[in-house]
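Form predicted alone, single chain, as structure tokens, below.
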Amino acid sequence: MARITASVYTSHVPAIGAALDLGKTQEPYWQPVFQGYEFGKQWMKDNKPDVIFLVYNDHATAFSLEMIPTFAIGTAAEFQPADEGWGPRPVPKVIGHPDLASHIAQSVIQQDFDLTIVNKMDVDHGLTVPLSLMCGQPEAWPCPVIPFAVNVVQYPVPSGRRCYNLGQAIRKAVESFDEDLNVHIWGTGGMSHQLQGPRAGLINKDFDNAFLDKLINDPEAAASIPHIDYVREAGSEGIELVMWLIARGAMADVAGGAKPKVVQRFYHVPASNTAVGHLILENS
């Protein structure tokens, strides 16, 4: 059967993504960010997953006011890196895995979480900056990707113990797909960061080691934060953790496995106006 055999969680900024893409890594103001993301290539390359399930946001490039829809879930068998204004970024399409994408979906919705199933979108920086982080500049992504879109842009918003709720569905439904698959699931977005009002480029340090702390050691209460608690303490952005819940809930713990080993941990401020974190889980 297929399992998943890590989580890996990580911002998304699209100033990182523009940094990469104009050369800039190695500039004093980058060059911090980017070297915290040296032991993540490098565990990539060593732990090279045959598909990855990456949660991010979509920024009103696949969905807009139009059409909102809360977990969307791409099963298509490439997509495209989005035009945000500036440009598609010079990266890789992203190639689906259509048959493991549609069998999440068959699973999850028949344990009762409503998903949209996409057939046809591209994808933006909230998927892309993440690849490029952990990947590099490839020609190629190292592997499929199924993109799986969790809307916190426009509320209302799914709860943080909604999104835990849901990894443990992915969990079962990526266990019960009859293929041997070396999965990884990536929780993304965030950390606290507001960019907009009169508390535009807040970050809150405390807020985001305790969450760390939580994430790795105590689930149940990081799943457990109120969503006011995200947006008075991180910002109104700093929703976006939530997603990396999703990641966490599909670890062999919650499940009554044993604890995942921490095998990376990284955080700085700032990069662009926000806090970067960075960990990765390997399932035990």
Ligand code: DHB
The other form holds:
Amino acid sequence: MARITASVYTSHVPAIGAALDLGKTQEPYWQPVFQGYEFGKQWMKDNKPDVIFLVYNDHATAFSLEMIPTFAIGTAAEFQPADEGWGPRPVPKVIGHPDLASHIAQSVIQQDFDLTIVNKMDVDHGLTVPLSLMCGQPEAWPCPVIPFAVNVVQYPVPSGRRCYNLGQAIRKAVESFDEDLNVHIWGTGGMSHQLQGPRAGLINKDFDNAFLDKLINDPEAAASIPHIDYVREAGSEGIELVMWLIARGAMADVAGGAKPKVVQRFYHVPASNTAVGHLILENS
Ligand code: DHB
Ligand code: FE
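Could you output the structure for the form predicted in complex with 3,4-dihydroxybenzoic acid (DHB), given that the previous block was the form predicted alone?
So here's everything in the complex, that chain up top.
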């Protein structure tokens, strides 16, 4: 059967993708950001998954005000990097895993979460920047990726609690897939940032570090953070952090297993106008 062996959490700031694509990773501004992912890149090589279930949000790229799915699972065989206004990023296309994605859709919908099934979708920086941070600049991504898009852009957005519960359902779905697959689940976005209005530029290191602590040690408490606290404390775009709770909810301890091992924790300010956070948790 398939198993979730680890979860990865990371910000997905588009400027990080641009810095990488333009060869600026060793510039003084960017060097500390990329340094924080050196461990993760090696870890990916040493712990290569068969499939990545990648939770991210679309930034009005594939979706728009015309159609706003709360939770959308990509079931296609492949997904192209999106043109976000300056051409698609020069990164590999994303190969999907239609069999596992369809199985997860079946199982999670039967567990009463209403997913939108997406058979054609370009993927934006929310998905490609985490892959770049964790995999560098390969000819092809190391394994198939199932894109899972969450609406955190247009209100109403799902609560952290609902995301956490959804993660638990995804874990059950993966474990009922009848093939031995090593699956990693990634939660992306955040950390604190606000891109608009009078508070544009807001960063809250205390909130971010407390969130990392809670996510690791007391995910139940992290799941209880009300939506308004993210917005007030972490900025209007800090709400992206609810996506980390989907990945955390899929870890073994939430279903009565052992606590995960923290193998990497990194936090850095600034990257563009965003605080960058990154965690890797392994199921033992
Ligand atoms: C920016 C955009 C994002 O989607 C994000 O998560 C962080 C920063 C930006 O435009 O700077
Ligand atoms: Fe974002």
